[in-house]
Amino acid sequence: MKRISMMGCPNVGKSVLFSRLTGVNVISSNYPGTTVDFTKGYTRIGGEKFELIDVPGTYSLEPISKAEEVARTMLQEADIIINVVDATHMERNLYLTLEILGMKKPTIIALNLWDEAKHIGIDIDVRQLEKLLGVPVVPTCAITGEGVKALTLKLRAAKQSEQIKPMTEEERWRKIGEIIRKVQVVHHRHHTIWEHIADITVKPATGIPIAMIVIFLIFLFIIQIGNLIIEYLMDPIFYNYYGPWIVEFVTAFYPEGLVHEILIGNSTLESLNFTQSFGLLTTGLYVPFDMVLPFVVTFYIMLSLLEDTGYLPRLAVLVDTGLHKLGLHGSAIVPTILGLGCNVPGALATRIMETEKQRFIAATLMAIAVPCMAQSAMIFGILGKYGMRWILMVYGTLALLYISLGLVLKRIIKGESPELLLEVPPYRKPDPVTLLKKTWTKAYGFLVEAVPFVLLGVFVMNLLYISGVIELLSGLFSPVLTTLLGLPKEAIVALIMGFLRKDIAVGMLLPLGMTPQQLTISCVILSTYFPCVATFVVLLKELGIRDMLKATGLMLIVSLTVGVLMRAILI
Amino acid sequence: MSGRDVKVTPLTALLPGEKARIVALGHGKGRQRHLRTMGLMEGKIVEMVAMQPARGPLVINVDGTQIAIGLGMARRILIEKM
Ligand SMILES: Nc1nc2c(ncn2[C@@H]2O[C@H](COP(=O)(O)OP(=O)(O)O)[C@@H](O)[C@H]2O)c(=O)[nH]1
């Protein structure tokens, strides 16, 4: 099978074009411009099947970071290159184009954002551009799909450029100047309403209040819509249909005994008890599907909106000053926000930070103080009924930890903290199809990752209970838990479970009959003491064993200290 | 070039709404290339869009592209006001 690599600068619409060209079976989703992970899919053009690769966006092939190295390798391994060029920023996009054409691979150019270029008054002579570059050029508008068909039809005409030779940097810039003069005419530009909004949202006096409102609205939306989905869709399904059916079904085969216990716990037709029965087919499915999935879906819709409209980089600019005090810079908002969804992509996204010091700080702060959506959903679930202030106390404590730890780490970790340098793209209308596809990929990814772990966790816990190991451990750890933290010694089960999955671990606090104070302390400790195993593995790969040991030590110390302090204040 | 004095100042001297011509990028070769591929080139007109308080980053506009750049980096870019 031939391989097509799609290459281009960041923010040229490569992902949208990619999802236009590929079917649904796309492997691994990437966060535009943030990680070196790439996306791979398949496409059928003229009866032939191709492998299509969405190469991470870079401005150049010069290896200044991992992203360019990866891009260069992928270029060399490809049979055909589709170079996606932003028609509204030809000048700087052509640098990469000339580098690619110098590599002598069959290439075709998609001149994307063609609609946008026309809209703001940029005329480009496509025929002339083709002649100067020596490869086919097809104007496209990825969001409407215009020109995409023409692009696939012309794919076979992709060829090596005769005109463009490998050249030095100065020669390239000179050549670009020449090309631009010959093919591009810019008419009078009028300030659009979106440009005014763009300015308002990045000026501090207006931008900071707007950012606060946006963040507040996003959280409100996630919580409200998540709750609506639970109330009107998931709960009815579980309580009216699935619950009674599964109880009857299991009871028909195993009226009682060990298997009955493990499968549905103490659920009965009268009391389904999904949250506390701790059966594989009751709690094990109810927690991920009913209590967590609705929030995960709404979270990823909001995240995609933030990404695709172009608001995220503006947020990065506004928080840059503050994050500098923590040894980071504005871009660190990306791993933090991703971490609020799931710590695994959050950990991967720490790669956008330039130095080892910044990566360590970003990763450690995320692992300690940023609870994932699955965990948050459960925290809302168990603390919500005691009132908002307990939830605020959990998040307030975590935010305080994020800041104070950052202040300390900035001082004690050696290394450099470089400054922000970031393109702030214009606001764009997000494409609903791409948005839904992205959300689907991530929600699906959540289910595939979470459900097996939850089930495994529930199963192992059942075995540990039955074999008496839990009793042993809770006896062993009871000095720490009861004396230091003021928690019942049975809380050890949640801490054990927390190594596997944080959501179900929070759920395990429910049957222990704790006070809201104890629950609050437990939630904070569960967030901070150790990342879940999936995050741990990724962090180990990203940071290396030495830094990971440092981070882990820090987590344990911080968690215990905060727990003891909270106990002194609350209980 | 006319004989009149052109005052070359760092980019940080520009106030929001003001425009200037870029004279020199003033960094190492690698950083210069990076800046050029982002659209920051000698001879281009920059406009200051916003300055974040407490020595935060600047947001500038070059050819319709907005770029956020840290204060330290911006100090080394030289401009002449127009
Ligand atoms: N108007 C317009 N917007 C587009 C077009 N292609 C992509 N976009 C938008 O541009 C933004 C960036 O696209 P994306 O595919 O994420 O960029 P990437 O970084 O190159 O992958 C998104 O908000 C898209 O909806 C296009 O042809 N016309």
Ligand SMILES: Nc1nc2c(ncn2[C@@H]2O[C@H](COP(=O)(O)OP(=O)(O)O)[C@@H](O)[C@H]2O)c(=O)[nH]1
The other form holds:
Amino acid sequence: MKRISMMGCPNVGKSVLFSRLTGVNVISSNYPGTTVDFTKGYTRIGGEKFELIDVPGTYSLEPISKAEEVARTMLQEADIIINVVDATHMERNLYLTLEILGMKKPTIIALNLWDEAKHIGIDIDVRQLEKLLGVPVVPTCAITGEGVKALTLKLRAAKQSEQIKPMTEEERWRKIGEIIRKVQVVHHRHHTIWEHIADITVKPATGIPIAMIVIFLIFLFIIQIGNLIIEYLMDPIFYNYYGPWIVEFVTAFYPEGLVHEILIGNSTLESLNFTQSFGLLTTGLYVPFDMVLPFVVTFYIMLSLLEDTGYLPRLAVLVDTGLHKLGLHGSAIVPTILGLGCNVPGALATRIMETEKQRFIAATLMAIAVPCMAQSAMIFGILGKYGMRWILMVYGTLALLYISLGLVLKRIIKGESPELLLEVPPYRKPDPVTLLKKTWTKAYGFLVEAVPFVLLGVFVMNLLYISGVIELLSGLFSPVLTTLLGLPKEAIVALIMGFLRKDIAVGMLLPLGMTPQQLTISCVILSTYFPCVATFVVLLKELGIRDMLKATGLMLIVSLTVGVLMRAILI
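Next block: the form predicted alone, after the form predicted together with the named molecule:
Just this one chain is shown here; partners and other molecules are left out.
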């Protein structure tokens, strides 16, 4: 079976084209560098089966990051190369094209975003471009499917270029200029409204206030819409239909005893107790579906909008100067934003940072100060009824930690922090179908990952309560919890659960009758003291044992210090 590697610069539409060719559920993100690991699929063309690889986006074959190392490896292993080129930024894309053609691999060019090039007044002579490059060139629009069939029909015509030889950097840029002069004509036209918006959202004077408003509106949307879904949809389902039915069903078979306690806890028809019963079929299902899922869905809707419209790269440009002071650059906003959804992809996204220093700082700051959406949903749920100021206090503390720790780590971690090299794409109208598909995929992934952990955690905690282990641990750690942190000794339950799932750990605070001050301190401690087990495994793989031990030690020190300081201020 022949292997086809699909290669191109970041943000040229490779993932969408890959999905068109293979049918694999791969979602396009309008942000450079989001495809870190390669994706594999299969396609049949003319009765022959091909293995298709979606290679991480790269600007050059001279690797300076892990993603670019993967790209070069995939090129060397491929039988055929589909080089996806952005027709709206052809000059910038041709540098990689000439490198690929110089490697003497059978290649075909997919000239993508062909429709957008026409809209902005760019005319490209495709036949002349084919002659100059020495390989087939097919105009495509991956979003609509235009040109995809023609690309598959021409795939067998992929060939090595006789016109392009290996070049020096200076020779390559000179060749690019020559090609552009011969094949491209740009017509004069007036700026569109989207281009005016693009200008004001990337300039600091106007862009920073707009970014603050956008972020505020996003979180307002998440909180308000999430609460409405809970109040008018999820709570009625659980309290009016599911709860009475499951209690009656379990009680009919197990009126009392161990199995009754494990399945529904102390819930009865007269008193449904979804948050404090610790039953597998009550708390175990109520927490992920009612308390967390509505916020997760609304978060991913907003994240998908930011990605698909092209706003995320502009946000990276805006925060670049500030993040440099923390030893990072603007691209570090990617693991931060992804971490707000789930820390696991956030940890994986640190690969787009060029140096070990940047990867360590980005991963550590995310693990300490960036709670995932599931955890945030729980924080909103338990603190929201006391007022917005308690939620703001939690996130204000985490933001302060992110900045202060970054300033310290920049000074003590050895290594380099290179400048930001980022392509800012034009604003694009998001496709509603893709938006819904992306949201569904991520929400479904959350449920598949979260529900088993929730059920396991509830089951373990129930057994620990019944066996008296919780009481033993509470007594053992009570000096730290009560004296230093001002929390009830029973909070050890949440700390133990935090190793499995942070969101469930926050939910474990509900039965303890804590004050808003104690809940606020607990939420900050649970956010900072240790990553969940899934994130820990990924960070261990990304950072290595030595750096992971450093990060873990830092987390524990920060958590205890912040907890003591907050107790002194709030209690």
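These numbers were taken from a predicted model, which means no experiment stands behind them. Positions refer to the first chain, counted from 1. Rigid core (definition): largest C-alpha set, two forms, superposition within 1.5 Å.
So, superposing on the core, is the move of R127 at the CA at least 2 angstroms between the two forms? Result for R127: yes, a 2 Å-plus shift.
Could you check, with the core superposed, whether the Cα atom of K105 shifts 2 Å or more between the two forms? Yes, its C-alpha moves 2 Å or more.
Please determine whether the C-alpha atom of I53 is displaced by 2 Å or more between the two forms following superposition on the rigid core. It does shift by 2 Å or more.
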